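So this first bit is one chain, no partners, the form predicted on its own, shown in structure tokens.
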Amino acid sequence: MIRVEGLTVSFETVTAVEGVDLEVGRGEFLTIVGPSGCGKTTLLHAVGGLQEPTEGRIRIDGEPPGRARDAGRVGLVFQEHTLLPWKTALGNVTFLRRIAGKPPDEPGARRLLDAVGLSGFLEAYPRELSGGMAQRVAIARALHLDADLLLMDEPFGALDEITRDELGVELRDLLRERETTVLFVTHSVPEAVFLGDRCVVLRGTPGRIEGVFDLDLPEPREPSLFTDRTFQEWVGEVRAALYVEASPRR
């Protein structure tokens, strides 16, 4: 489905990213990880058609990148949830599918609200919702565009410990059932693992994929699968890619 080709982005003074081959599946969970200031978020930008390459090329199912965003196939789920303030959470979630001038689907929007366990709070403002409630807002309003690929540049980077593996977990089974393609944007090495099919790692200024792990852990994904032993071994695996020289599983 994604096709990065020699991916290079440089701005007037830095280079954030050099040299990137990528290739992501219809339907896969790929996670980033790599320490601040490796390009991640200049990638993901690059993929979605905010970002336009200094060399090489992407191409989504054969587009580029802006096609592909502009006939709303892309949704973005960013750190910070975006939401407008004066909608209320229903309104939240069906503005930007009116935008992205798709039919209106209020139903659509009732249940993917309730599928990440807001049912009860349609009706209510990003004021009062605590972070991790309008993290699936904003959740919900990426996937009420029917999107094919969803890029998330640490979403619950601003969450506690648990809220994030809680909304981690829904996502990922959410995700699944929809066969929805995803870029997820990470410092947390745990989390990668956790979420991954496949974790690809940058490191360096510019930022180069230092390796790609293939994560075979067991499905679907739960909060026990944190003590299991091989999880323990991909997430020691990963986290030398960031600070060792590594030869990872491919």
Contents of the next structure:
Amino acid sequence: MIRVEGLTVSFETVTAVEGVDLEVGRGEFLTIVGPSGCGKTTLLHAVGGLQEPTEGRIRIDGEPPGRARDAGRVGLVFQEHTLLPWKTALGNVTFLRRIAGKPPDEPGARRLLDAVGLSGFLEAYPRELSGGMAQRVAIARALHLDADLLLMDEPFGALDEITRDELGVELRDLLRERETTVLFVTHSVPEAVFLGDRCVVLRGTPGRIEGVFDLDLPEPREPSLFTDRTFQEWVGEVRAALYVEASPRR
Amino acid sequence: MNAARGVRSGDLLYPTVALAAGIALWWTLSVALAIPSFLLPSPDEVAAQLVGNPRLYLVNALATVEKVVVGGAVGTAAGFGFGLVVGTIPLARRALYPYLVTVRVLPKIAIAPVLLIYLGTGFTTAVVFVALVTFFPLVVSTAAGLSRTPEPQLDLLRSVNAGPIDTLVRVRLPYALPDVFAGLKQSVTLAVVGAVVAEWVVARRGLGYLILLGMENLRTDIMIAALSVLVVVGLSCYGGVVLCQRAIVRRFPVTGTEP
Ligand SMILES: Nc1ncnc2c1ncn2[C@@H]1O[C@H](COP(=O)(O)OP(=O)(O)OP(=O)(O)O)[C@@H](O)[C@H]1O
Ligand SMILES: [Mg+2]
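Switching forms now, from the form predicted on its own to the form predicted together with the partner chain, please provide the structure.
After this comes the whole thing, all chains and molecules, with the earlier chain placed first.
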């Protein structure tokens, strides 16, 4: 569904990513790990049509990302929840869909908030929600767009470990039936392994792909996996790719 | 005032006591030292002046309020509109913002004589002058407020291809409200100053004119009475803006904003 070919993005003074080739299948959950400043956000923005490539090209179902964006196919979730402080949880979820020019579907929004465990907080304002709850609203908001491409930039980065594990499990459950393609950026290797169908390691300045890992772990992913041997091994391998001296490029 | 609004009873009590003490001191001094009332009238003389001529003070207070309201409305509306342009059109911002900041160091009062030449000595001159002093704070604060929207929020809006009007009206403006109100509060204070200055220069009515009249006739009681009415006028105008802000902040509670 997504094809990234030789992507390079440069800003005035720095090159953020260089020579990135990547293919992502429909409904795939792809996680991206890498140290700070290796261009993860930049890569995500390029795929979402928010950042023009300097070199190379990106195709989503054969079309440039701008087309997918204009068609309302792209949902974004950031580290900060970016909820509007003057709108309720429900208001925030329906607002973005309306702005995107899609027909209103309030029952759908209610169902989604219910699915992320917030049925009792429809009328709550962001300041009344915990960080984890606010992030759930942000996820519901992105899903309510009926986007088939979800770009998540460290969505659980500001949350405590218990909440992020919990949310990760829920997110995966929610997405399993939806055929949503997900690009999920994280700093946490265990999270990347737990959630990903595949995991990409990005590193260096400018950022390049250091390795791609096919995570053949049992489905559905459940918290018991955290103690699983294979899981641990994958975490080890991904860590190795992140931390070893730069290996010769293939 | 109640605790729910974050105002403790002492917040009102102590200043009231301080005011009473101040007036008592003033009274005692003027009686004990037998200060002649053309130098410093006693509080009761000022009060008598006020109570004895209610129409005089009311009419002149209204004349001042009229200039504040009309001039302030024109000036802040224009300032807000201009701020929108500067805040939303990058080219306009880059070209004009340096001047807007520079103009701040110019005392607007110095413009009054210039206006006199172009517009004569009438009501219009006073209104234009008030409008002028209230204009700049609103331009700067509106333009600054429009840049308050968090960058990720704008990315999100771009990712769903949001239209510029939606983005401006539904997101950027609400985020700008705290700044806009900060500008309005500055403007309303300046508007009262502006109205009084204008009355010194051009008017035949208003509290500023009354103060001037009191001075020319060595009537300190009239001057102090007019000044106290001016304080009430100033506070009411400021209070009006604060009430307005409270109502709107309740509807658009942008975090980090206290009324
Ligand atoms: N709009 C921009 N203008 C100039 N430089 C930028 C811009 N965005 C990113 N960069 C630079 O590109 C590089 C990669 O940034 P990017 O935000 O993509 O990294 P990241 O992997 O997301 O980092 P983090 O994990 O800290 O979020 C950095 O050196 C950054 O300074
Ligand atoms: Mg980033």
